[in-house]
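Encoded as structure tokens, the following chain is the form predicted on its own, with no partner shown.
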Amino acid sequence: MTRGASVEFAGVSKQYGLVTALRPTSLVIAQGEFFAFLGPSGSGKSTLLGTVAGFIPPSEGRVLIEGSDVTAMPPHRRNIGMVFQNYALFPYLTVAQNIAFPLRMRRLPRGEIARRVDRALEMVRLGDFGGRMPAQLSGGQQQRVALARAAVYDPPLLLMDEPLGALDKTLREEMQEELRQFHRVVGATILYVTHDQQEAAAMADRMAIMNHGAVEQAGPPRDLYARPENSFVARFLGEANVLRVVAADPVAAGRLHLRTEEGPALLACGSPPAGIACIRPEDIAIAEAPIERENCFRGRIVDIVHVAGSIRYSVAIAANCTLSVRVRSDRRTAVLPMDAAVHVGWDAQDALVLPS
């Protein structure tokens, strides 16, 4: 198994004339981590990855791999594997020849190349596909070939830029499991860029949420979801009902009575400053009868969406306030009808109080 390399960004920024693509960023990724950069288009995640690869020289700051400053080092000397969204396979070479290409560039002996190619093919479960051409493979199989080629020379660091973006939903979910298994087998540090929050949360040990060229928050996926530090992270990572707070009055230690711009007043756990209150849809209970929760409101169902394994209700509880409520669904779940009068509720601890 390859020993992963640590990566450090020390005040790395990037300017293109008057345009700031990346604001000063400092971040440390540990050896062997699967670390994802998540954010909307133009948030700076691919720019940050490009500074590690050596394709994008930073305007300021340093990039360190295993403690060594590689900021001025050319890409071919960094010993980094890369996997791109379009796979970048050579169409006129066989699968085995594609995987062998980086080894031939390093002038390894033929016997060693053959041994490593066979090992790489087995690692991605394509042992019988070495003689095929890329055009004879499915999208998922081509992705596995790209992974094998990136890992065949045992780099301690693998960079992946939207590698599953070209796949359909079902295949993308299958490949997420493939990548998790691949990471466990290879042992290299993986830096992974995506705009898909579910993809990042499913695979990464830690991730960084990026916006306008800066890291908004970094940490394990569950921590970011349960304890977002601001409204952007709360909204971007999963669904969120966000109410804007106009006044916050302490009622007990760690508890606030909030008045909101949308109308509803509610109890929440937290401390000032309180710019918004965020309630996750799955934390809200819904029923036709009153609900015994610290926050309970009457409302009317205005929309129903059935998604895999759950039902999402839109419930209007005030003229300017509609909440999203998500409940688990199976064959025994009774579906509430459109326009039904209902009660929704949640406890104070389920309302996250965040700065604007």
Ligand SMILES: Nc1ncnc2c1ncn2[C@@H]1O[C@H](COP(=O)(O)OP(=O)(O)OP(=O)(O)O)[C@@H](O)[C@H]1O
The other form holds:
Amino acid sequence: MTRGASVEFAGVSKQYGLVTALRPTSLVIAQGEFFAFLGPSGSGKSTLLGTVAGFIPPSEGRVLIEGSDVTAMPPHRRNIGMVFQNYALFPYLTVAQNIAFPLRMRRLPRGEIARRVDRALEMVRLGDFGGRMPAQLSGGQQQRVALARAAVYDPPLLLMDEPLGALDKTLREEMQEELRQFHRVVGATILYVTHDQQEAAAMADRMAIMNHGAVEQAGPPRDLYARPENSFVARFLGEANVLRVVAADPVAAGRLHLRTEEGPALLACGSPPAGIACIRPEDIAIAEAPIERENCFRGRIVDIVHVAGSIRYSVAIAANCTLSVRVRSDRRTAVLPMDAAVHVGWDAQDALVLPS
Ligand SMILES: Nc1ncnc2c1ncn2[C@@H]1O[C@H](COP(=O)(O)OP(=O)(O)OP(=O)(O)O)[C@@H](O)[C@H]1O
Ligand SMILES: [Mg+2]
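Now show the form predicted together with the named molecule, given that the preceding structure was the form predicted on its own.
Once more the chain from above appears, this time first in line as the rest of the complex follows.
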């Protein structure tokens, strides 16, 4: 098992003329961590990875791998494995020859190459596929060959930029599980770019949410979901009902009475400044009878969507305010009808109060 390499971004930024691709970013990724970068298109994810790979020289700042400054080091000397979305295999080489390629470049002895290629093929569960040509493989199998080729020389650091982007949903989910397994076995540090929040949350030890060339927040997926620091993170991860706060009055210890632009007045936990209040759809209870929670509103069901394992109701509680409510469901769950008069409710602690 390889010892993963630590990575440090120290004030790294990238400017293309007037375009700011990356604002000064500082972040430390620990040895062996599976770290995901998540964010909308154009938020700077690939740029950040490119500065580690060495393809993109930063405008300012330094990149350190295992504590040494690699900012000026050429890419091929950084000892990094890479897997990219359409990182094509060499079409005229067999699977085994593709995987052997980086080892031949490094002039390893023949026997050693054969041994390592076999091991890499086993690792991605393609033991019998060494003699095939890439065109004779499915998309997922090709992706596994690319992974084997990136990992065959035991790099302590692997960069992956949307490696599953081209695969269908089922295959993606299978490959996510395999990548996690792979990470456990090889022990390398993995920097992983995706714009799929479920993928990031399913795989990463920690993740950074990027927006407009900056990291908005970094931490374990669960923490980011439960304690987003701003409205971008709250909205980007999962769903959130967002109400705009026009006045916040402290009422008791840690409790705020909020008046909102949308109309409803709420009781929430937090302290000023309060810009918005976010309530997750799964934290809201719904019933025909009044609900005994600190916040309870009458409303009317205006939409119902069935998704795997849950039902999502849209409930209008004011002219200007429709809340999304998600309840878990199975075959026995009674579904409330469209247009039903209902109550929705949640406790003060279920609303997150954030600066806007
Ligand atoms: N060579 C370049 N010249 C000018 N602008 C660039 C260049 N490369 C990237 N950019 C800009 O920098 C920003 C960040 O790009 P980047 O490729 O890092 O985004 P990303 O988060 O990887 O997006 P995606 O999810 O679409 O891959 C974008 O606005 C992009 O247009
Ligand atoms: Mg990109």
